[in-house]
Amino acid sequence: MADYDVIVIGAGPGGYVCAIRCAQLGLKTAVVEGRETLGGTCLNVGCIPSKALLHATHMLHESEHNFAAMGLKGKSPSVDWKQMLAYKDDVIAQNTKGIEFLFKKNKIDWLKGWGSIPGAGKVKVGDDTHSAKHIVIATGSASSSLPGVEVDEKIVVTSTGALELGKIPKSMVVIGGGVIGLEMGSVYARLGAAVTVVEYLDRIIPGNDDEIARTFLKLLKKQGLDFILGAAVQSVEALKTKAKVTYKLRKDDSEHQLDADCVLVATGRKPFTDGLGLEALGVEISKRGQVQTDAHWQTSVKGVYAIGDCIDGPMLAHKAEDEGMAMAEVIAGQAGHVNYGVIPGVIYTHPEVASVGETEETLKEQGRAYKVGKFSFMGNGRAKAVFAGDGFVKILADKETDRILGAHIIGPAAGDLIHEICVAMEFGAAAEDIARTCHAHPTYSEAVREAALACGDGAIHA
């Protein structure tokens, strides 16, 4: 008899999502975590912690822009860094404390320690060696680095050293126009440091619809942050207390050097799939170093499964979790799907940008026939009413059918406001489904109800 059913490598939302579900469907589990704490890079140095500093600066951004003309006067708050770093801290333990009572209510054992698979079946942690019907490796990703860059996680930092500086930086450099980038650089620009933006493509958050991008690089530009786009970074160097940053413009080959108190190397993410050994197991991994499986998460060796940011696309929470939970069904006989059509992106900046489906540029690249329902939030009274009129609402639809295809919402709660959208995706619904469905007064969603409106004949408000 096998210890367990299933093993599962790797304690972030895909891992403790797979294990919760297998347990749910009666299999015995165990997750290995060489971690002190639960819930991987997302809960402890990802999703949400940076999300515990963006609402915190906010919140200070509003009090210096905004309580005024709401007739708050007085001086707006000073920041204690340490206890908004505490406050940060409070917030990632809540989480993963969580998670521990998640795990002993649904009796999963946790492996302390860093896992390897020495054969089909077997899973070693430390000097102990567990078996199981089914290994499932959830191993997530790691900070990707550029040549030329050395982290030392002080100075030159990745998305982890940039949650825990000694102190707020007068300046800093973000390497990459991506979501972790442009995130962070929020953070500390409301906190009062200068950010200069350095992104080798001509464009911020590549894959995003063009006029999304377009409209929110002109909003960061409002709030202070400097754009340096089309440079590729040649080397970063660490000084004692400051760092050096030389780029060439792609234009014309011309060199150049920044200098700032803190780089921020936000250049994207790569699988983590470290001291597994499974090279030696046989397992394919593909040149971007992704482990290779079927339509089902099997990898080519039987029994051993992969999910989540270590194979192939969006490296997302939420994407590795709609997997763990599709592959504990897979696991026990049934039938676990992932739709990876209706998967949303969040940037969790102000405003919020959020997308699910096709972009225009993919649509015109497939030669669909297509329309465009468009709406401002500054039509929409909520918005207007709490400073958040920036942004707007697109929706893009089949110009024959009306189904929907994809959408994309700059504005306040665009993250919330998206997931209308995917659930008429996931039901094949139609513009009009949406634009006849009763949307509640006065609420931010309604500028939705208006896009899809104005996929019609025309949006009431615009």
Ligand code: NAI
Second form
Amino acid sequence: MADYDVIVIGAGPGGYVCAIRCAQLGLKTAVVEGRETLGGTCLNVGCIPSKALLHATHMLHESEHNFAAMGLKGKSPSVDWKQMLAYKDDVIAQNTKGIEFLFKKNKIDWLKGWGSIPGAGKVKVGDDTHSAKHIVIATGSASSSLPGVEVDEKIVVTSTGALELGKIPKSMVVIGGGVIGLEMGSVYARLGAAVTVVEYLDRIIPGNDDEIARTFLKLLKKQGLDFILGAAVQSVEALKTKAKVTYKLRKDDSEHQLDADCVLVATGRKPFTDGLGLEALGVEISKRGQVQTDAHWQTSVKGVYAIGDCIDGPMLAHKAEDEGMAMAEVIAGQAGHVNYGVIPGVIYTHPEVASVGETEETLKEQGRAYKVGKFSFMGNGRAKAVFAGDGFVKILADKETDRILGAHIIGPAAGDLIHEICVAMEFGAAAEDIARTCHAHPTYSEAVREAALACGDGAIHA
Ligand code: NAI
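Target state, the form predicted in complex with this ligand; input state, the form predicted alone:
Starting with the chain above, the whole complex follows.
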């Protein structure tokens, strides 16, 4: 008899959700986690702490820019950086302790330490070896390195160091105009740092709808962030209190340098599977370091599965969570399924950026006939009342059938609004289905309905 039905390695959103669902389905479950606290990158050094800092600095921004216009006069708050970090740490603790509580509630054993898989059905943690019928690898990802750049997490930092800088830098160079670079760049720009984003491509947030990316770039520039696009970073030299960034402009190969108090390296993440012993076990790994799985997340070794950032697909907590739930169902003999066509992506800046499904660019590539319904938040009464009229909703629908193929939103609460469209897409809805649904007034969600109306006879407030 095996010690457990399932041992999950890694307690991030993929792993802990998988474990909870396994326990709910009656499987005896343990989770291996080497960190002091549960929740993985997301809760400890990713999604959750960054949202705390984004919230605090957004409040500061509001007080500096919009309070006076609303008749709220007086000095705007000064920043107590230590307290802001303490608030962020408290938010982390509340969340990680919450997972510990859920583990106890569901009778999941936490095997503390870093795990490895010495053979099929076996997991080693420290000196102990445990047996399990099923092993799920959910070990996540780590920041990828850049040749010529050495990270010290003090002056040259990844997202982890950027969440606990000793002091607010006067200047910051962000390498990479992706999600992490723009979220953390926004935080420090709001705190008064001169932020310059150096991006390899001629655009920001690659993979997102091009029109959204252009609007986003304009709005971020208005907020004071500087951008150097089409620039490949060659090296970063850390000096005592500063760093020197050398980059080459791709258009003419000319070399330039920038000095900054802090350099954030945000050029992507890579699967993290160190120390698991996967090679010796015979688990197939791709050239990019991703664990190879079949359609039901089983690796090349029977009974060993993998989910989340360490396999193919977008490196998003909610994608890992969905795989975690479906994985548990598969192990329990049910039909676990993830609809990879409807996985939203959100950037938690201000305004927020959210997307799901196809972009205009991918539809053009596929040669599909589509129509576009767009609506600006300038025509939304609620958004105008709270200084949030920048941005728009864009719905892409099949030209013939009106079926929704994708949606892209830049504007207030975009990360929440997008889910109305996700649900609609799950049900195979047409734009007209949203257009004919009564939306409460005054809400931001009316902008989604107006964009859906714009796919048909036209929006009302445009
Ligand atoms: P990313 O892939 O979003 O962006 C990296 C950017 O760096 C790209 O625009 C790329 O062109 C650029 N780049 C690469 N090499 C460069 C060089 N040598 N010089 C200049 N630019 C260079 O990666 P990021 O922002 O590091 O995020 C990592 C992962 O974490 C992503 O998969 C992201 O989805 C996820 N994440 C998601 C969040 C969310 O859902 N809100 C928040 C934070 C991270």
